[in-house]
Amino acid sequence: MFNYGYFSFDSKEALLEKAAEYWNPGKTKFWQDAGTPMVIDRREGYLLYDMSGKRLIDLHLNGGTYNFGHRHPELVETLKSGLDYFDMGNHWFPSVARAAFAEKLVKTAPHMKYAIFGSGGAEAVEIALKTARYATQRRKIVSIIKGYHGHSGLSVATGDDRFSKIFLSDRPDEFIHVPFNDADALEQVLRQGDIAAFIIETIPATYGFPMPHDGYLQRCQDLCRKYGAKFISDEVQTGLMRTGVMWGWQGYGLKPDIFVTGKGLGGGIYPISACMVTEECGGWLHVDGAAHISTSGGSELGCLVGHHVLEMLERPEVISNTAFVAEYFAQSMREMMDRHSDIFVGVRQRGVVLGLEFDHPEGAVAVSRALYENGVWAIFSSLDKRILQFKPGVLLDVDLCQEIMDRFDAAMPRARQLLKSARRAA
């Protein structure tokens, strides 16, 4: 019996048939078929338990939603607190809380002027997309081929036909996709002078971390300055220091005219995200400050604790043990490829956002399954099943990233035969 208080479950398969019956019946399936069935029971720091008692660590982060780990102890005394005094707060009125937090936001990126709230990362990409359109007065928006922006109505449309279509939400006239790395067939669109915006996550994450060419970010936003169109930097999985910096877009000496927050924002804790525009593309917060609603962005309680993040992110020791980390793993990762080049042949790197290739179409699902057998839990791209989204938290200490290795050295010849099985399948 598993009891929880609130309700209470006889196993684990009792739970993924209540799952599958009133939740999600694709999911469910999709990983009990991939042979990852988890259902996560306790978690603390890196750690995940799944209801069998299984032990992993945790290199999926859910983007980076746990950058700093499962229920981090100061984060949690953070929510608590702010119990005692705040609720979510009315979203029609000034706020302690939010205008604290929209300060704390606005001096991480100085040219920016105001912080407008969501409660996850698709909102911010909706309340981008619609500020490019009011500060441009046009429609279209372009985007990178295999990108991704969230699930919701605007923000579905910039990403892949997989999550569009399936909902009627392919726009080819208003939504204009070209490859990514290619400035040249961004230009060629640009200048036909209708653009509102081109946005691009720093690092495109769904798409398996492929780093940008040297000069292209500062070429696709000279274009759009060129051109009149807004450029607009999605931050959500490649901000709060996952690249090195505070935002993914510092590294690379830019200045978007919009960029995005989320997902680890809110610590992992409460819900929130944010969009950060300039002076100038926040005209309509003069015209019509109401134009844009949302009864959960910008929750006090959610603010409280974003304010919390950006203050730990500030941290000396936070950066350095940062940087800490993404060297031991760059290290690591060209010993593991020397002793499994066979099967593991290539590593995207920026800060602590990792992309590792496989020579199998689907190779990062065989290494998903093998490094959740072997007790760690990372994720393969949605879009390019080759590439193995390996994303380690901020704060790791190196006797767990020693064990990641070890586990991760331990796990390639299971890696090798589903390999193997897939191969003969094919």
The other form holds:
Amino acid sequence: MFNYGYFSFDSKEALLEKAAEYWNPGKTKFWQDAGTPMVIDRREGYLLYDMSGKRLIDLHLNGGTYNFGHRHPELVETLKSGLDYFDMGNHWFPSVARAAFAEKLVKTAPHMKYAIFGSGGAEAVEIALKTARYATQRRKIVSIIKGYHGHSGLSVATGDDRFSKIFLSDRPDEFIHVPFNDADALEQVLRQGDIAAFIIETIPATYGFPMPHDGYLQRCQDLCRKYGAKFISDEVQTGLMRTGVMWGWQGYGLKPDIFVTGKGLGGGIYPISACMVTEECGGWLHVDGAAHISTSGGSELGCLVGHHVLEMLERPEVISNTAFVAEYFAQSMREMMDRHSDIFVGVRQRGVVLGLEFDHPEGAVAVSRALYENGVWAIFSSLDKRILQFKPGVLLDVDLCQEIMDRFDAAMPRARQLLKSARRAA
Amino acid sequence: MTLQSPPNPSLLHVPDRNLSSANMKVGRAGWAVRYYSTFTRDAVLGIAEAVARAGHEKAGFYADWAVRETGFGVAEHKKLKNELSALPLLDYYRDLDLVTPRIDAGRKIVDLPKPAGVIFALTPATNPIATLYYKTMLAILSRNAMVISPHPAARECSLDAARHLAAAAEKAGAPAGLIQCIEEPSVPLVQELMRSDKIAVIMATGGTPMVRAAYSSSNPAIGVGPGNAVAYVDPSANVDRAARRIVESKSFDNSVLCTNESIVLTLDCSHGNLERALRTAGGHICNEADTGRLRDYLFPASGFNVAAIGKSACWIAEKAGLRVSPGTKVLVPVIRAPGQDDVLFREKLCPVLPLTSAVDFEQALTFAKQTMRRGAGHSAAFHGEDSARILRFSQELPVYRVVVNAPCSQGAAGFATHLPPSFMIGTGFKGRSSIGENVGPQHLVHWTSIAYNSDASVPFGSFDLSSVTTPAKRPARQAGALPEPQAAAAEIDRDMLRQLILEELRGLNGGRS
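Can you swap the form predicted on its own for the form predicted together with the partner chain?
Next comes the full complex, and the chain you just saw is listed first.
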């Protein structure tokens, strides 16, 4: 019996039935079929506990949402303290939390002028695209094939067909897709002179973290400047120290016109996102500041938590720990690849953002399952199932990192077995 | 007086960032020791040498700073202690190999050293830098990482000294984060951190409550109790030499070492002679009125007057209302008959040294034994040539060091004897501590023993130890180094390095990224 006071369930099975009945039958079934039927119950630090009691180390982190781990005590304390004074606030009016957080965000990226808040990454992308359209008075948006920027009206149209066509939301006339790591293809499109913006994740997450070739992003930015389009960095997964610096674009020497952040910005306890714009792009905030409004975007509680998230990320100890974690996995994955070179064929890494490449079209699905059985939760890339997203948190300690690699090693024979049967089935 | 709230109290409660940052330091130390615990003996000695030299170079600088900041002790003596905790300490332990596995073919046993991990070290206000140097050297020699929590009264000098030593260590090849210091130490923070399961062992130097808290933390601890050394001057002693040693020792750094003489005890037959010798050596022998004034000043109803800690004899004389000559090094209240009730027989971390005498050796022994129950497990001194009495004195007293014909302050701490140089004087079981000798790096390493069947028919293996002592995985670069103040430039460097690593990875992947 799982009694939560407000509701109760007899068993995990009973919950799964209810979830399928009232919530989402497709998702509920998918994870059961995948052999990873997780229903997260307790959660603490980098650990998750399934309703069955099974303990899992979280290397999914929902794309960095749980960068500091689950329910980090300092962030929980911050939110609780905020609840003694604030609520979501009234988006129409200036507020102390919003002004303070906006200033703190702008200070992390001094060439930016304003922070415009949303409640999730897609909303921030929506703001970014609208801002670019305003600033250029052009309509067309370019993104990469297999890009991913969210599921709202404009953002979903920038992404893969899988998520737009089903809702008749693909708009091929206004949203153009070009291959990743191909600046020439981008230039061909930009040359038409009617492109408002090129939006790209600094390292495309849902695509499995393929690394941008040397100079690629810089050239994209230069091309945007040349043809009067705005360069938008989607930092939802690469921001907040995940690549070893506060914003991924900093590490590539870029200066985007607009960038968006979300996920971990709310510390995993209060949803908030932000679209950062330069003075020029933010012109509409002078013309009609209420042209984009959002009741829950920039909630004061979220601003308070986000403010503290940035403060924590700026601490020397966090920066140092992130480097240790990154170094550890760089070294350990190299060794692991030597030991399991028959299936484990590549590592993509920048900071604590890793994509692990397996030698099978669905390789990462099998590895994800094998890891799950061995107490580690890491998810495959939706748009390239050869790649396992491996996303350690910035505060991981040495013991847990070692445990992760021990479990990883132990999971490899099982992954091999699953891949063998997958090959036979194919 | 009513308590006033601060002029601008915060409207919101803000979480304790110091505790959080301190925990992050412990995490960082965990990373550092992961690498450092596999370093070779040469690498360890290289780092130890660099740190000792760095410490030696700034011994005077930090001695001045410590005295300025805390008001305790004498800068020139502190300089000496700081120096002694650097190069001479290294020399003492240079040949103690805590890195190389040991093979004992005769007993068919191989021992492999396993460093403790992250040490949490408390350092006192009275000996802030010497203790910090000493504990740091021990951590380095034993391949451990250390997070130091300085006494808040010595925070500034300790932070700077820790940074100085850490920089020297890193420059000599130590991983970043090996030596760290808590920026905002406080009692609640220390208590919280002592309970952390990431701490391997606590090295507690400080007041009794702190030491007891360390032992109650649920973590392994090495804590030491207070001293109350009796210096016995036997009639067989050369009284002049004994008096000189005692006065030098008692006035050393204004008596802040816990090994300092607390009472000088002799027999009635030697009393007059010893008084004269002490006076000649720089002691001010108090008359009854002066003794009373000193007692009242040092022990008001509330207990020992902490204002007197580490102050000079002349300073104390003035405060207590005694007229003494300017060259006075030690104040000597005279208590005619030994007894347990006089508060002056308690520990005093200041140059006040009561003199008392017993009718015979038996009475002296009884008195010393009883007195040393306060300060049990610590140290005592014997001046004289009578070996039989030295033996009995040592046998009867509840102490683990009896310093003979030497200054006790320095002698028990290993600086005027052949005892190990130490700023942690183990007070052992008698003093409610886990270690009874002077604490050294060997106490921070445990050994895994490979033990074969003792039956002669079972052969002993042959071991190639090179795999154990080869430099194990070390970070390809100085991972985890703290960001430089000029962030922009450092960013680029780190980025370049990261790029190199990625290229290396790409190479391994056969070109796939």
